[in-house]
Structure formats: C-alpha cells, structure tokens
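Just the one chain here, laid out as structure tokens, in the form predicted alone.
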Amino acid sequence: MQNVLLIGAGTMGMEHATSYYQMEDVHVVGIVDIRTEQAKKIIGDCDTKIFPSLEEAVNGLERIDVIDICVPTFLHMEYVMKAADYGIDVICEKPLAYTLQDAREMIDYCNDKNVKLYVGHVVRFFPQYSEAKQLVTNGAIGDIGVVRTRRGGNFPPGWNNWYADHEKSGGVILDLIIHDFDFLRWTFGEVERVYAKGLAEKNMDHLDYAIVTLVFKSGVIAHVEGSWAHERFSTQYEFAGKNGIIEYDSLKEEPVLLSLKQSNETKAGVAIPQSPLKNSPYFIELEHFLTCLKTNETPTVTAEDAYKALEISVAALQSLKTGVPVYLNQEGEN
C-alpha cells in the first residue's frame, strides 16, 4: 500500500484524489487545506484526514509514501522544499517552478535529499498525443515541417483569483501552453529559437492570448497557440509532413486522422481510431509515477524535461516582452 498526501483542494486537487481513490494498492491518507469544506467535497465517504498545513500532516500521519503538490505555480517550490526535508518522494503539477532558478533549486535540493520529484505534465499520457508522437516517429508521414497546435479556454478563477496576478502567475505561455511546449519538445527534440507575441503585457482584465514559434534544431517550424479568451475548452494539433498530415481536434470528438498523399484513384484520409479510456490521463500519469516510485525506473517526464519546457516558457515571456526572437542553447547575443 502507497500512502500519498495530497496538498491543495483546487481542481487539480480534485482530478488527482479522483485518479487515486479509484487504484488499487493506493490510499489518500491526508489532504492539506486551509479550505475545510472543499477538502470534505473531495473526500466524501473515503476515510481521508484533513490538515490545514504540511506539518501537522506529517505530524498527525503514522507514514507517508509520497506527497502529491496541486497549490498554485508561486508554492510549488515552497512546499517541494518542504517535502525533500522530510525525506518525502514528490509529484508537483506542472509548470515546476515560476522562475528557472527556482526550478534549478528544487531539482538540485531533491537530488541533494535522495528524493525523487515527478512533475505533472499530464500531455504525454493522452492518446491522442503519445499516438501523434509514434506516428510521427514511426514516419507515417515522412520529414516533418509545420506544425500548429491550439490549447483554450475561459480565463481559469483559481485560488484568490491568481492568474489574474502577474507576480504569480506566467500567464497562458507559463500555465497553458507549457503542455505543448514539453509534448513538440519530447517529439521533436531541442529548440533552437523562440518568437512570441501576445497580451499579457496589455494587463487585460481576465483575458491572455499568445501565439509562440518555436524552431527547432531538427529544422521543425512550431506555431504554439494558447488562448484564455473562450467559453469552451479545446486542444488542437496539425502536423504536416512531406508524406501527409496527422490532425486532431477535441472539439470534434473524432479520432486522430492521417491523411496521407495518394493517388487519385484511392481516398485520402485513413482514421486511426482511439478507443474510450477506462482511466483518464492523470490516472495513467500518476499510476506511472507510483511505479516509477517502487521499480526505480525512470519515469516517461523526468525532472529535467520539466525544467526544460519552462525554459521554453521563459524564453517565450521574454521574446514577448523585448519584441525580439530568444536563442536557446547557444552561445553569443540573442
């Protein structure tokens, strides 16, 4: 039996006890929260304690396997800190950190402590992106050129209305679009420039749009598009190669379609169907983290590759603020 507590009874919160009350071989033995009443929301009739801090949770708990962080981005470093000194294993949500150098710091701390910390990014472990990824790899569609990808919805309320916060908060570049930058990153290896423009210099209330081109060293041109600005929430991807495309749209509710050059004489889209999930993305994700924690082995995200796609982010934040393109990874003036 894992023993995980759980810190933040926001969203996230909710969507990873939901992940953990349905595995087997898993209990939630504390939710830390100053917020009694949505903690008991997400308990029910599990027999899950409520904490209004860490360390009371720590103190009042007989053993605690892992610790499972979903605070806004501003405390994750706070409570990984926390948690490597109680010698403590560690999921936190994605983005890691807020700043690079505080991102750096935890990995160092963790490393320093013996303590393992997973990071979030949920992407990977959905169908519909780890199959763009195989198809991709396996040159379904040949050499790669452009591709698009969208993720938007309603501007997010959160805790005190934190992403309204720009000393908290990256905005959508930091807490939205990182999904994509680590998925294009895992598929398509290393950025080698990045050019973004957007609002969030604007200070418009409750609304952030930004369109980010990533170039990657492999030669792959990337138009990331996030968007707090509509009612619906929707990820979109669009791959073109010399061969074809792979395209996916949620709002579509179809399943990923290739589409492949061909004759006249033969159809030109062949779908690749997905079947229904028994356990969602953050199940899977989790799951995957708790058995990296047994086995040792490494997980599909590590520390690192978070670290990485914050990198992107910053450079992304930074282009939108200078006007001018970001060079990653590479010496001289930018």
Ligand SMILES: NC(=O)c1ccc[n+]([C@@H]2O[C@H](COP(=O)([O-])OP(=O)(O)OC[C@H]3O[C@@H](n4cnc5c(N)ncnc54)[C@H](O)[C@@H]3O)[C@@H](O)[C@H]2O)c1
Second form
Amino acid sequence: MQNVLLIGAGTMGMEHATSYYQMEDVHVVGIVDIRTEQAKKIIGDCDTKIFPSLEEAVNGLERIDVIDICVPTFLHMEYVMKAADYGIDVICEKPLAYTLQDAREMIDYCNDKNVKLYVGHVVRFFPQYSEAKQLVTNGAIGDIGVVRTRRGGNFPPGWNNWYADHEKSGGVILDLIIHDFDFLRWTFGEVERVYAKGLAEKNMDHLDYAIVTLVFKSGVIAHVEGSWAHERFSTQYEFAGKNGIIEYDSLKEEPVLLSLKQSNETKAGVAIPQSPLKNSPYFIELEHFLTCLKTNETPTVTAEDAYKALEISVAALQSLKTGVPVYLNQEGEN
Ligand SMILES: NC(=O)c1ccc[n+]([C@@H]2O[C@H](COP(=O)([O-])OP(=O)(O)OC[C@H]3O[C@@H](n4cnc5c(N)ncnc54)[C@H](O)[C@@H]3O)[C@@H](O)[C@H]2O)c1
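I have the form predicted alone already, so could you send the form predicted together with the ligand?
The complete assembly is shown below, putting the previous chain first.
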C-alpha cells in the first residue's frame, strides 16, 4: 500500500484524488488545504483525514510515502522544500516553479536530500499525443517541416483569482502552453530559438493569448498558440511532414487523423480511430509515477524535463517583453 498526502484541494487536487481513489493499493491518507471545507468536498465518505497544514499532517499521520502538490504554482517551492526536509518523495503539478532559479534550487535540494521529484507534465500521457510522437519518430510522415499546436479555453477560475495575477501564474505562456513546449521538446529535441507575441504585457482583465514560434536544433519549426479567451476548452495539433500530415482536434468526433500522400498503392486519408479511454491521462500519469517510486525506474518525464520546459516558457516571456528572439542551448553557453 502506498500512502499519499495531497496538498491543495482545488481543481487539480480533485482530479488527482479521483485518480488515486480508483487505484488499488493506494491510500490517500490526508489532504492539506487552508480551506478545510474545500477538502471535505473531495473526500466524500473516503477514509482520508483533512489538515490545515503540512506540519499537522506529518505529525498526525503514521506513514506518508509521497506528497502530491496541487497548490497554485507560486506555492510549489515552499511545499517541495518542506517535503524534502521530511525526506518524503514528491509529485508536483506543472509548472515546477515560477522561475528557473527556484526550479533549479528545488531539483538540487531534492537530489541532496535523496528525495524523488516528479512533475505532472500530463500531455505525455495523453494517447493522442504519445501516438503522434510515436508516428513521427517511426517516420510515418517523413521529415517534419512545420508543426502547429493550439490549446485554449476560458479563463481559469482559481482560488483567490490567482490565475489572473501574472506574477503568480505566468499567464498562458507559463501555465498553459508549457504543456505543448514539453511535448514538442520530447518529440523534436532541444529548442534553439524562441519568439513570442501575446497579451501578457497588456495586463488585460481575465484575458490572455500568445503565439510562440519555436525553432528546434533539428530545423523543425513549431507555432504554439495558447488562449484564455475562448469559452470551450480544446486542443489541436498538426504535424506536416514530407510524406503526410498528422492532425488532431479534440473538438472533432474522430480526433486523430493520419493523411498520407497518395501513391499508386495507397489511398489518402487513413484515419486512426481512437478507442474511448478506460483511465484518464491523470490516472495513467500518477500510476506511472507511483510505480517508478516503487521500482526506482526513471519516469517518462523527469524533473530536468520540467526544468527545460520552464526554460522555454521563460524565454518566450522574455521574447514577448523585449520583442526579439531568445536563443537557447547555444554551444559554449555556461
Ligand atoms: N496538469 C494539468 O493539466 C493542470 C491543469 C490545471 C492546473 N494545473 C496546475 O495545478 C496547480 C493547481 O492549480 P488548480 O487549478 O488546481 O488551483 P486551484 O486554485 O483550483 O486550487 C488551489 C488550492 O490550493 C489551496 N491553497 C491555497 N494556498 C494554500 C496553502 N498555502 N496551503 C495549502 N493549500 C493552499 C486553495 O485553497 C485551493 O483549494 C497549478 O500549479 C496549476 O498550474 C495543472
């Protein structure tokens, strides 16, 4: 049995708890939230204790194997460091931190304390995304030229309106399309150049939008769009290769479509039907992390991957501010 202590009972706390409650051999022993009423909504009649602070949870619980952090981003560091001080392994929601300095400190601190740190870059666990990576890697559509991704929906409501404060959430670039940055880096390798346009500097009330161009070392160019200006949440991608295109649109009934160029032998428009998911990507991700904790395997996404995704977000924010491209992973950099 693995005992999980959850920190934060908001949207993601609820999502994680729902996954854990469905797992065998996993016990959510406690939930910490400054709003204990909110935590009550999650536990229902489950055997989970509620605590107003981490210290009280650690004192009040017999054994905690992992602390899962689902508080707003600007609070991640505080809880990761405390968990490491207690010598307890950590799962932390993305983005790992608000700044690269904090992220580096968190990773180094956990390493020093011999504590594992896993970061919830969940897009790697969405079959429609991992399948696209697989197709690209297997050369199904040949050399890739241009990629487009889009992710967006309504402005997220959060505790105390924290998403509206760019100094706390980082807006769509740091909070939302970091998902795509991580996925694209996983698929195409290191990024060389980042250029961004968007609304972050305009401080618009409950509205954010950005378009970011990534140039990868491999030569692939990706246009990544993020929006908190729409009503309905959706995600899309399009990979254009020499021999075909892979497209996905979460709004469509048949969301993943592989279209290959016609030749004498093949017909165009080979569709890949998606089977309904038995478990949510969050369930798959968290189960994977818990297995890695038990077996000592390296997870599909590491804390260093989370750092690199954050590096792209930070570069995009800098580009947006300065109006010029930002270069990453340069030879001879220190
Ligand atoms: N992986 C994903 O798909 C995904 C999706 C949404 C959000 N996130 C990330 O998850 C994290 C949480 O986001 P959310 O939307 O669930 O936030 P939220 O605002 O819905 O919930 C945050 C919770 O933290 C509690 N809280 C605030 N301060 C606290 C403190 N000091 N100690 C303990 N509890 C405290 C609040 O009471 C609230 O219940 C963020 O980092 C966000 O970027 C990830």
